[in-house]
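As C-alpha cells, one chain now follows by itself in the form predicted on its own.
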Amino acid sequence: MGFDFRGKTAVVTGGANGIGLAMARALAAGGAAVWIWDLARERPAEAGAAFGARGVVVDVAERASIDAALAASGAPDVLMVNAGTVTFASLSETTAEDWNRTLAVNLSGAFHTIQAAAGLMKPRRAGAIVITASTNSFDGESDLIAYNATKAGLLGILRTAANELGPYGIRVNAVCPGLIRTRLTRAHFAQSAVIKDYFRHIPLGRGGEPEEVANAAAFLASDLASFITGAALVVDGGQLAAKFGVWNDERAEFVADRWRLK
C-alpha cells in the first residue's frame, strides 16, 4: 500500500541528502508538492528538480531563515523536521562553539520550525508534522554529548508539542533512527571489522537504509497514521530492545554487511 499525499504541501528540513532526501522523495512519490530546505553547500534546487521537488536555501538556526521560506511554500499539510548537525568530541573536549552550533540547529532550530509552520496549520485544523529524533535520544553514547542532548530534548518538545496542537488538528510524531547508511555514517558502514562488532548488538543483523526511516516518517505523516500522536517510533533494527548481543560467531557469520544465521 502506497502513501497518499496528493493535494498535500510537504516541507523536508536537511532534505538535499541522506534521510531527508530519502524523506522528499517518499512524499514527492505519494503526490505531495514538495519543499527541500537545506544549506546553499547542499544545493537543495538541484537536489529537489531530480524529482520534481523545489528547493529553497535555508538555515533553520536563523528564524528569519525560516520565516522566508514558509512565505514562499505557504502553510505545509506535512513538516518533516530533520535538519541537523553532529560534532563528535568527549564531554571535556566539546567546545562552547560546537556545543552552541549543535543546540542552534538541532533543538531551537526544530522549536522554530514547529513554531513557526504550526503558527500557519492551525488555521487550517489539520497538519502532521514528523521530527527526526534518534535512539541516541535514549542513551548516553560517548563522544556525543552535545548531540545527545538535542536529541533527547527533541522528545520534549514532541511531546508538548503533540498536547498543545492537537486540539487543532495537528498531529506530532517523531522517528529514532538507528545506524543508518548516509553520507554521515559512510566511513564505519566501510570499516568491516566495525560494523561487523556494532551490529552484534542488533536483533536484524544490520544498519538501515535512509528509505527505512523515510518509509517510517511517511507512515507517521500519513492518513493511515491518523489516530497517533505524541508517538517516537523507534527505527533500529531492534538495538534497543537487546541488552545484551545478539549475535556470535558459532552460529552465524557475517557476510554483506549483515550477521546471518548458519
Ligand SMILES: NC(=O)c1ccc[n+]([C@@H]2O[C@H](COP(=O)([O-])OP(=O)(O)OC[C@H]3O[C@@H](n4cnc5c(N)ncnc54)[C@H](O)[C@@H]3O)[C@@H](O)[C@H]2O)c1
Given for the second form:
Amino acid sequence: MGFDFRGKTAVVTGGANGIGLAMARALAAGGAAVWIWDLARERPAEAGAAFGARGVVVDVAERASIDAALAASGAPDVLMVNAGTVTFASLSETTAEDWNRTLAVNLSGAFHTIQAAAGLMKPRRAGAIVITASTNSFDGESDLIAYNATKAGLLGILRTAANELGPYGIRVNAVCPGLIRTRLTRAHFAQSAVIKDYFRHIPLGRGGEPEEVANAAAFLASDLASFITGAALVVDGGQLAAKFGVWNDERAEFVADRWRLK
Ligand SMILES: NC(=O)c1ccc[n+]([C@@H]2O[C@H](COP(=O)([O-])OP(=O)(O)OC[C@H]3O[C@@H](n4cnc5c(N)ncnc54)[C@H](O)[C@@H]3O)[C@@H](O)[C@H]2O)c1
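Can you now output the form predicted in complex with this ligand? The one shown was the form predicted on its own.
Time for the whole complex; same chain goes first.
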C-alpha cells in the first residue's frame, strides 16, 4: 500500500528499531524527508542511512535533546511518537527506578515531544501526530504495571492534544498494537508453547509484524485520514474484541507460529 508524503518532513521517535523503523521506512517510501530519533547505542544515523532517512541521537526523557533535534529538522508535518521501553515486574517487585524510567520515557517523553513539536507546528495550521499506545492501554496484563500505566496515560495525552490542536489543523491519533514481533517481544516469540497459548485468544491466530502497525500509522498520518482525530486504532488481530479464545485443538492446528483451521 502506498501513501503520499511528498514534500513533508516526518519525525519518528524510537525509529531505529521495530515498529518505529517500519514507520520510518513507510514514510520514506511515501516521499517524506524522514528524521529518526533514537538513543546513541541504537545508532540512528546508520539505521536511517539504508533508506535515505537522517538519524539524530535523542533521549526523549531529556527535553533539551528533543529541542535540539527539532532545531535541526524544523517543524515536522508528521510526528510519530513511538519511543518506548518496558520492564517486566509485578506490582510488589517494581522498583522506584523502573517506575520512574518507564514514565520518563513512555509518558513524559511523549508529552515533551508533542509539546515541543506542537509549538512549531501550530503556526503552520497543519500536521499529523500519531502516538504508539498499546492494547495495554485498555487492559491490566500482569507484571507490566508501569508500562500499562504509561500506555493508559497516553490515551489522556491523545485526547487532550487532539482537542487542543484541532483548531490549528493538527490531527492527533494513536495506534494500539497487540503482540508485534520486535525485540521488545523477542522473549515471547522465542517460546513456541507460550505464543501457541497466547495466540489462541487472537481471532486472526497470530502475532503482528511491525509493518502492519506502520501501515495503520501511515494511514492516520496521511491526508486519507483528513477527518480523523482523537482516535485510537487497535491493531491486534482482533485480540481485544475476543473475550474468550477462539482457537482449540479439535478444529485447528498451530503451525509456523500461527493457528489455522484443520
Ligand atoms: N512490540 C509490541 O508487541 C508492542 C505492542 C504494543 C505497543 N508497542 C509499542 O511500540 C513502540 C515501539 O516498540 P517496539 O516493539 O518497536 O520495540 P523496540 O525496542 O524495537 O523499539 C523501541 C525503540 O524506542 C527506542 N527508545 C527507547 N527509549 C528511548 C528514549 N529514551 N529516547 C529515544 N528512543 C528511545 C529504543 O532504542 C528502540 O529503538 C513502543 O512504544 C512500544 O511500547 C509495542
